[in-house]
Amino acid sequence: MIDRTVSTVIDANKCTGCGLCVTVCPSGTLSLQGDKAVVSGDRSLSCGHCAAVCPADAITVHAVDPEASRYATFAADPSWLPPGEFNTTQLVRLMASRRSCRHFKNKPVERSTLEDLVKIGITAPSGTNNQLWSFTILPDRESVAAFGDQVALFFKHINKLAENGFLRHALRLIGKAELANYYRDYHQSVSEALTEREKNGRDRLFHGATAAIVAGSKPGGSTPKEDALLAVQNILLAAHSMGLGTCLIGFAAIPLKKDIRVKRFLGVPDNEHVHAVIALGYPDEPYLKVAGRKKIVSRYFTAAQTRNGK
């Protein structure tokens, strides 16, 4: 269940009674009473709307935490940044430079850095601002290979099942294609990688990523895995942003959805749900410009269509 909690004070020694912020709260918390605003609801988002609106500064709201919005490796400009104030140019160009790494240096990422990139990744927005994202940091070599060898007991077994070619076709003729389609597609290519690792010690799982952040969600969301998913995508920009490279590694991902076991062996809990899983350091790619994209068509919708019956 959702915590709705109330956990908005309003001074109404400091409140004008401009009522700003009974305009902006999205649930109905606040209102107008003769000339102040007043906490006159029993639920709450707690998105601190109120608060950030105030112009007297009159509103604290208590559920949010003043630490998850201080970093250690910079200082942030709590000031509000309007629409249209940011450079596009420049936001773009952020996006599209930002590569999956896959070429990393044996330079350990500091605990600090990966603290406030989960900070910076919870700046997304959640569903209903449930706020239930779920952070596990891998934060040396050494966990991220520890891992890295759990993945590769997953997959030593899933091969060893998809070799079995009447358990193959059985599966799929109950509507069960996955295994068959993972020896289509995956097979050959997580053997030559498991192969690799055993004689020489290559990853290509991590790449030799120095850290690693595991995003998930915690039960009770209305919408987590966007949830994730969008902090995620924080995390990789903002990597980008200080020097480090990322990728997402979803043959890493993959087990914690599939087997506890590996789970627990991050000690994630069992009622959690696994969504993505970064790795982490310092590239050692020189790029000299942008990747681009493949084409895409979007389809547009408009009420005229229905009207006329097209």
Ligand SMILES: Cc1cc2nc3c(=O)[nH]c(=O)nc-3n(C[C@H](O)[C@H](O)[C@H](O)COP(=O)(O)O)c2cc1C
Second form
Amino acid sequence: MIDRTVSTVIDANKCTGCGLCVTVCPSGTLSLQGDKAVVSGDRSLSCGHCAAVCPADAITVHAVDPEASRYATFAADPSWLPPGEFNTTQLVRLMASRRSCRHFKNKPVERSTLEDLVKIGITAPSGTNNQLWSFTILPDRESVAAFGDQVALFFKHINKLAENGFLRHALRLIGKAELANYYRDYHQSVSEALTEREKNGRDRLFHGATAAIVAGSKPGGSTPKEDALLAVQNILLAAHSMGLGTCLIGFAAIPLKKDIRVKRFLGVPDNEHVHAVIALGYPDEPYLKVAGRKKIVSRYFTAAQTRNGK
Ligand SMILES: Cc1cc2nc3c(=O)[nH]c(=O)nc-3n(C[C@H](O)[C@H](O)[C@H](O)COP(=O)(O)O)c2cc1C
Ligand code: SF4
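Mind sharing the form predicted in complex with this ligand? What's above is the form predicted alone.
Full assembly next; the chain just shown is listed first.
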């Protein structure tokens, strides 16, 4: 359930009555009475916009935890960066330089770094500011490998099912083509990866990552998947800036979505959903330039077009 409790407190002695907090509040929680701002609404997004805009430092939103913005591995700058004041060239360079890493060094990632990454993740927006995301940290290679064992068991089972042509056909006849599609697209490569894993221990699932973060959602949010994935992209970019490589592992997310035993193995509560698994570690891949993307053509909608019947 989304918590809309009002936790905003205004210090009347500091308030100058400028009205800025009332203007930026998206939920009409605040109003001006005489020359002072007051809490007049009974619901709040706890977004903190009012406290961030107040020139008199008169507002505290108690639902906002100062610890969530305190980082162990770098000095944060809490001052607001106005639009247009960041270097776009550098931002795009960071974004385009993030690559899915498939060769990790056998070097552990510090827990403080992993915890900071989660905190950076949650600077993302979330529907109704619900912040009902959840994160499970696998802090070392041993834990990632133990999770890998569970994923391997899951896919062994799926491969066996998919090898049954009668079952594939019967499911397709009742409109369930998932297993047949899996057989067509993935059965062979998964089978090869499982064999390599058993024969020579090659980790084609996590690529030798020494840590992982599983991003999910608690029940009750309106946009759980979007919220989690927005946090994930923050983590990917921040990890790159910290010298870490990352790779989203869709193949590890599937068993967490489909088999409750795998979720329980990682200690993810039954009522949570998993949306992504991020493999992390120090990268062993030297690139010389960014990779680029396929051609993209956006379409336009303009009201003028509609008026002219075009
Ligand atoms: C949802 C999702 C799932 C992915 N799953 C895997 C995976 O299981 N294994 C893997 O090596 N890469 C995986 N990737 C990485 C993609 O292959 C990669 O993002 C794509 O090739 C583009 O390369 P780049 O990330 O380096 O820009 C996944 C990416 C996404 C977005
Ligand atoms: S922004 Fe601060 S000073 Fe201005 S009305 Fe709100 S509480 Fe008072």
